[in-house]
Amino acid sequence: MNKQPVEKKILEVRKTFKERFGDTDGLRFFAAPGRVNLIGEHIDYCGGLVFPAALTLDTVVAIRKNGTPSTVRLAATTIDGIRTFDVKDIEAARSLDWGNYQAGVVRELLALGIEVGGFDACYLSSVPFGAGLSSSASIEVSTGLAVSKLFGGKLSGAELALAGQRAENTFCGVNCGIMDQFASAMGKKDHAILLNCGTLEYKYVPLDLGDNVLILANTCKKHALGASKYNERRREVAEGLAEMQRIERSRGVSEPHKTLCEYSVAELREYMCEISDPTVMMRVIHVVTENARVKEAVKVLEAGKLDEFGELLRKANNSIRYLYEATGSELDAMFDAAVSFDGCVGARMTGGGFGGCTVNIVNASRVAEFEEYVGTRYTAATGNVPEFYVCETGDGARELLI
């Protein structure tokens, strides 16, 4: 995990900005974090409850107006050269090898009435790409905050999150839900967020792990949501919702539920055997029961029952593994190794799946032992060498003042 103090991040991104763009007069700095979802996977787009926390892993943006009417120039500390697009022809930016997330966000800001002109921006990210920690959301939200502030916009955190989600859905082709962007925009240090993805109602829940810490275990198998089975799962749960609604209507219900997560476990048990496609039925079972697990997880965590919280994480992983089929051999090997370690309170996959990370609650005095134990077994099973990050929760999107 990159534990650079914010001052060092600012100096590093400022240095790269000067190398690429020259003068640094008027430079402003913004940041937005990646996130870990503790429980509630693949239900944010089904109107469900999720329980993410923002991390101190973040994307930092150095930005200033460049005096042109519409030319945008982008750079990053880890990418050579400059990427350019024109605010008046944003559609052309779809072909960029890097920078389309930013272009999509600019398009959304324009649609909201913010008069975006030309600017230069340089990015520094400590969020591992393709690890299921929402590096894309941190780019979208940091861009949205930076550009809107630069050009006089006054968007709320929820509005920033929604703009980022629309950019990813409509410009970048990934049919994601709202959770990642919301957690990046609205995170709070030492807290997780219980978020209703259907209504955007939320509350902060203190994250007290006692003598334990969060460890992210990266399989180092990158996932590419747009090219994975993510969008296929979206289609399957849409079919599942249509089936559940059909069953309700056949029983005389005039106004069926509008999202899958509105269905109770009792309703699921009553209706599920009438779903004709067994694969769709499995997806529906996961969504409805996962939503119920989130509610229970918050209750036991608030009651200080960490062992029960850990058990719910394991149950959630098995559901996403066997019913939603969104893990893969690498995540399965990482999870199996983690839960066999006697100092691990709980573990599960986190993020979109098909690669990425597991999140693990581990006794703080046994971190090195856990990493050695899990790393050895994971490498033996997959041939990959994992990475581990001891995590801290952090604040959401903000301007960095120096």
Ligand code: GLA
Contents of the next structure:
Amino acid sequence: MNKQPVEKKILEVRKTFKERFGDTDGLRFFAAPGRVNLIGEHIDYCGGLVFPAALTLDTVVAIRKNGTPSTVRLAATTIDGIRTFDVKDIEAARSLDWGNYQAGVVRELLALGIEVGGFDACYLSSVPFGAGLSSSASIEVSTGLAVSKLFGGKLSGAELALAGQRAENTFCGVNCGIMDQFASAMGKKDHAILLNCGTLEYKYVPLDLGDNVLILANTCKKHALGASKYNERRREVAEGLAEMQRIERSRGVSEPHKTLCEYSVAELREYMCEISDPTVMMRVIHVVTENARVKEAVKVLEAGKLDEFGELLRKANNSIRYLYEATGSELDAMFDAAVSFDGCVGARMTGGGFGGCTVNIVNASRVAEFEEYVGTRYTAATGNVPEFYVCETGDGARELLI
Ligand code: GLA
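Coords for the form predicted together with this ligand, given the form predicted on its own:
In what comes next, the whole complex appears, and the chain from above leads the way.
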């Protein structure tokens, strides 16, 4: 994992800023992290409970006003040149090869009444792209915080998260839920966030893993959320909700539940066999049982029962693998290798799926052994070389004061 101290990140992004934009007068620095989701997968858009933690991997942005009324100039340490768009014609930014997350966020800030003018910004990201660790949310949230602060906006963490989500939904074509942006905006070091995505109520839960650490195992198969099955799953669960409501009404209930996660496991058992499409039925079973698993997982974690927490992670993985079918051969090979390692307390895929990472709870003294064991088996099964990061939790979006 990228252990670069924050001072080094600031120096690096400042250097690139100077190379691209000439000087660094009036520069401010902001950061927003990626996240790992511990349990509660693919249910944020069903009003469910999720349990993510912000990472120390983050996107750092160096930013200042550039004195123009509406010209935005963007750069990044890993991308050549400068991308430009005009605040008065954000639609034109859709054709940029890079910079549309930022443009989408600026559009949302304008809609919130923030008078965004011209600015220059340079990005440095340590969140691996396409690894299911919310690199896009970290760009959206860091941009939202930086630009709103620069132009006098005062947004709460939740408002920042919602603006980022709307940008991704309407400007970038991914119909994502609120989990990633919320974790990026609101994360807290050494804690995970139990978030009710239906109400946005949340609580911080200390992430006490005893002698164990979290290891992220990257399949190095990039997931492409937009192009993948993500939006298809959203359509399937919308159909699932309509089916459950129909069945509920047929039982004489005049006001059925409004989201899938409001259904209890008992109600699921009663209604599910009447869902006509078997695929939709599997998706609904995943959503309702996953929501129940999150409640249970937080309870056992708070009680210090780490083995039970790990067991729930494994069950959650099987549900997303066999019922929600959002994993794929790479994630499956990584998971299978991890759970056959005797020092692994729990493992599951994390994030949108179809590639990306698994998250593993492993005894701190056996990290190297785990990586060797799982890496060898994963490569033998898939031909890919994985990457491992021992993961630290960190704080949510903030200004970096030097
Ligand atoms: C992606 C989305 C989130 C969430 C997860 C799956 O990360 O951005 O909103 O749906 O997938 O839990």
